[in-house]
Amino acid sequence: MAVGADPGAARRAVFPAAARMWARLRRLPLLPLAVILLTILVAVIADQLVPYDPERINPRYAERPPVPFAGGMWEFPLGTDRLGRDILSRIIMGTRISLGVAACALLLGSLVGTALGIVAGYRGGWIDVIVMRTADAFLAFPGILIALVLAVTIGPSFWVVVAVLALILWARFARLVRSEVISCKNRDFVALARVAGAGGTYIVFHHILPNVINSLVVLCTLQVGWAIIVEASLTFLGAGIPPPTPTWGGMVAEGLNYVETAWWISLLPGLAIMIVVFAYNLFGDWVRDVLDPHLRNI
């Protein structure tokens, strides 16, 4: 009696790459991805979404609770702070600030760290020693202390926070890229490129850098949540973005002395930080599992 062929096995044999991609997409964390896309959309169109000016003071409606509680108003669904500013509007605008700081810091830190990591890993010698020891020094130095020094000497601002985060992030990128470059430059395809007469610049951009991209993407996704938390922490301590600019960390700090009477002032932006950071961390773990060949199970 003939045994019928399995059509599913035949399709997997014909399209193995498509089958592997589909299996990975099925494990895509849809909820974290939805949160990330929503926050990006909110940050882009924040000006059109805010119902009120987030910096407008209205003492008449100060410390209004959220709608489900007594005294809440539908005009301010998430309540108001002690100056009568709309919490919803400030959280929406704070999304743009937090993601903007994280994006700028990651872009600057990754560019500098990648360039120095490639040079250190490919050239080696005294260049490698100087770059790595400098990176170790920046990683060991407390970032909050750097921010406090810059805030006192220059003044707290958006770009001071970006500079502080970039000063820490470049070292992380440099160490990762250096290790990847050292691993790649000793492989056969790089040796063959040298035998064929390829120069160092050609080898770096056409053979080494493409093999480092996956690790860079993974590190970037995992560092977004960290950057958001550090920005909020610096603003909370007064070394970040100064008021009246609405930031999540600043809102938490403003409501700290009113937790018993107006708990929503600190709680709601704190929940926003927790949800967004958790979503980015989950998505970063998924990206790492997909792009890292050592973690693939399919």
The other form holds:
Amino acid sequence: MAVGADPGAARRAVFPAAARMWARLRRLPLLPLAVILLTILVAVIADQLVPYDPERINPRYAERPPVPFAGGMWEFPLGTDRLGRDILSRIIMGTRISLGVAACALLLGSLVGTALGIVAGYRGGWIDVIVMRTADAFLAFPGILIALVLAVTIGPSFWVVVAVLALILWARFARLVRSEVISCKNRDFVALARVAGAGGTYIVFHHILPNVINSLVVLCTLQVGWAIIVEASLTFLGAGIPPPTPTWGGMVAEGLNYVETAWWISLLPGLAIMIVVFAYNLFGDWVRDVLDPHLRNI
Amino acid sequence: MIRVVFFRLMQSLVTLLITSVIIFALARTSGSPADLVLAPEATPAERQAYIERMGFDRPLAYQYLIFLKNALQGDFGKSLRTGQPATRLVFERLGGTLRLATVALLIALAISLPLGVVAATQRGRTWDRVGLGFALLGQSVPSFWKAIVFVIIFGVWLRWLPTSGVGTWRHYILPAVTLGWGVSAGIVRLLRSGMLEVMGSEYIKLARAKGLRESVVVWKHGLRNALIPVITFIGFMYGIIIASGVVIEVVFGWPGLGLLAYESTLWRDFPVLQLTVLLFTVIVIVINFLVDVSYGLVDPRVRGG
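To complete the pair, please output the form predicted in complex with the partner chain; the form predicted on its own was given just before.
So here's everything in the complex, that chain up top.
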């Protein structure tokens, strides 16, 4: 068969890697990606977007249901809460908190975890033992309870939540990175670099880190949803971001005692959490399949 | 095998020791632990006596040793709210949490084992989608919200089930199903990928070539081997169940450790809260130890060490 008969075949033969990449890109989950980009945008410009001040109390319009229901009004499309605050505005502002906490915690946790994981995996010996046992201790810790303790000792705040999430996240990152480092530090290219006279720091940054980065990205995307859920749970328990700051978890908690009459106060912010976490999990699955299929179990 | 058990036991003890350091450190994040453990109306003299007894005026290492000594003797102070020893309050609630967690785990297994196996054997077809969708939903919906939706549907609208408290077996259904769903998500995914791997292996081909019925091949030869990763996961899951149970216990008013931790936070009852956290972590560490050891029993390859 002449090569020119099917130009696509020739192209695939020359760039098999590129062809495979394209095949995967075509399966890009568009809807989740759209949700993710939209929520990031909303979080960034939340100030300009909100129709009302999300903390303004307005007893005259308290407990209005969303528009399609009897008593709903277009001024408050998603209804109002017990104090007459606009739920749409509060959900928009809550996006910023949820994504902000997740981003800060992931940044902190992944930096610390990666650094410790590389040191533990690369150096081995007693450093490895100490780092990994400490990671085990942190993984055994119920994060929600640490947050409750800190809420009593130093009081709940944005940074306490970030710290609690990072305290758990670093251990996950350290575990993953350590195992990846161990599996690649005995490979030939590292040995060759060492023969060529490269120092430990150089090897780590130029030979090992690039091999770990894919797994890092995968773990990061897969943990965003987890971070959002834990932040919401903490705030729900009163150990997260204190009121009156509008947060999704806090809004659900505020409506808890009124689910029989004013179900929308609890239900709508919960729906927001669900949609966003759904999107991140679907997107994370896709990123994992593209970058690092052998991580299927994390 | 004994060597493996001994090694794991040592590992668990080291983890436990690190845990105690962390809890010790947590109590000091507020400045003075005396403020946390003594009632607000304590006189300066009482305060001073307590500080001297606990060694809060001595170096940190010395304080830690005292903390460890008291902990080993089971002395965790008294509840600021009731004045009873913290240990008594906490152990009263332990059973409630363990019962709920166990029922939840059984429900999770009852749902996820068949779903995971069917999803793998019908890859890409309807049941696979149902299984993965179920798993994704369980992972993406925060448990407190699931709980509220269940309360609205089954408690408020249909009035089928009680929505808070304990008593009959009916009280278990809503909290245990809510809790179990979140966990079964992980099991379904793990089992599905495990089954896919196992079903492509040589001994499955052999079993089929022998002329065994497909159901025997799948449920006996396949599932038995795909279960190994699930077993390690169960230990991990039990920890998650207990921890995410805090939220569930609060929503459903379930008298367990989680609700106790929540109430202690509201009352700023630090001694009780501290012991609850310690007990939670000890449970997780013990379960992980048991799982590691039983893993050796199930998978002969681990036994050599």
